[in-house]
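We begin with a single chain expressed as structure tokens, specifically the form predicted on its own.
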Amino acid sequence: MTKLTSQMSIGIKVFNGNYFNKSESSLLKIREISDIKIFQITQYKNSKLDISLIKIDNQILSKMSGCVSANFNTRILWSGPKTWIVISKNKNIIDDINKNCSANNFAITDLSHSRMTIQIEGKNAFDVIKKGCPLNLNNFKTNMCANTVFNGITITIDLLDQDKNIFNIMSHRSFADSFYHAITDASLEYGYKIE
């Protein structure tokens, strides 16, 4: 399946917003993360399996609300009670998931084509998200995630690096254009670069 990203369909210039007389390093960086696999794993209510015994790409399924297990290739986001989102650059991650999560205990859903992920990076990334999101981000730390809304669009926020202010924000692909417009509109004040 060939993806037409929201950025490509809108035809945005490389630099936008209040970027004049600013160094390129001070601008927000906005990019769509593509070529990743996204799976939802849900443990059945009647399953007695101890999830602490399960590892996917050497990452645990966290029992803690809003926690993320991560390595270079794979991030596993706690999405709800007994529900996780696996995001991976590994094209064969489904093999690892199927090996460790039996069909007797888990429902596995491929979300790869129904979600889009925008990454926003820069010192004003928190401010951009706060403009459209009711979530209190003041205590948000690296490897924390949350389900919330941004300008009325349901999203999942994943903080990759608190020091560099790098967020991955995932939404349904059907809202891709609206979501992309909302993020870039909130970024105009600071100036941003499309990567």
Second form
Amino acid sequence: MTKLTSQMSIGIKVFNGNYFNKSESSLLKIREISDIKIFQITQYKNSKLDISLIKIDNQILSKMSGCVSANFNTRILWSGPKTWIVISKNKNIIDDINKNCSANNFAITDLSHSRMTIQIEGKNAFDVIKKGCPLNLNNFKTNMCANTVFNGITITIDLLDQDKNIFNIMSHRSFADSFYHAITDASLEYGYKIE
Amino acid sequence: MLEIKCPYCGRRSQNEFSYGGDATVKRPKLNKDISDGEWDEFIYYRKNPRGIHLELWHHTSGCRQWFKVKRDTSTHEIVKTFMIEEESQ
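Complement to the form predicted on its own: the form predicted in complex with the partner chain:
Next comes the full complex, this chain leading.
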């Protein structure tokens, strides 16, 4: 996956953020997560397979709503009943998915080029998300995810680290420009750096 | 703004949902001879009650599942939500 869009490229190369007169310690860091593979795995409604037997990159497919199973390379997000999103730095993750998820029981879709992921880090990251998103984040903990909206744009929020306030937010690539603009606009109050 | 409890995701804002119409309407059975009146009834006529109403909602920006909502149309109180295959009485 290559860098996002012309606008974001300009944001990175020319403006590099907006942090004049802001304290360095409170700045938000915004970066695009590229070079990752994203797959949607859907178990067929009539499939009787016990998913607790399945592991992808040694991670289980969680049955719990909003849960993420994760290791350094791969995160598996619960996206809906019998539906998961696999996000991996491992370029060959599809081999592991195909080996464990048979075509009789699962539909596998490559979403790598149809989604874009922005990572936000900083002590005000929660506040930035709260500005455009109606989700109650009070009980949102590390390795929890949710599909929701941000300024009307459908997104998937994935909390990587609650203590360091690191979020991955995924949106459809066609909304990437609007979403990136909405996020940087919401971050102006605190100041942000594009990395 | 309504807060709707999705049977899969929990309580979420109405922004994430789409309304899907009356959940009590039944499609005429396949291969059954039915009159134009019955088709009219199925396609166009709705009850529009004041009070408790069973509705279909779609969690469009969430888990993308259809489910049933028992809602009071006069107070907007949501009495209960059901999975689509669940008995709603």
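Take the two forms, find the largest set of C-alpha atoms that superpose within 1.5 Å, and that set is the rigid core. This structure is a prediction, so every number in the text was calculated from the model and none was measured. Residue numbers count along the first chain shown, from 1.
Peer 1: Aligning on the rigid core, do we see the C-alpha of Ser174 shift 2 angstroms or more between these two forms?
Peer 2: False for Ser174: its C-alpha shift is below 2 Å.
Peer 1: So if we fit the rigid core, how much does the CA of Ser25 shift between these two forms, in Å?
Peer 2: Reported C-alpha shift between these two forms: 3.2 Å at Ser25.
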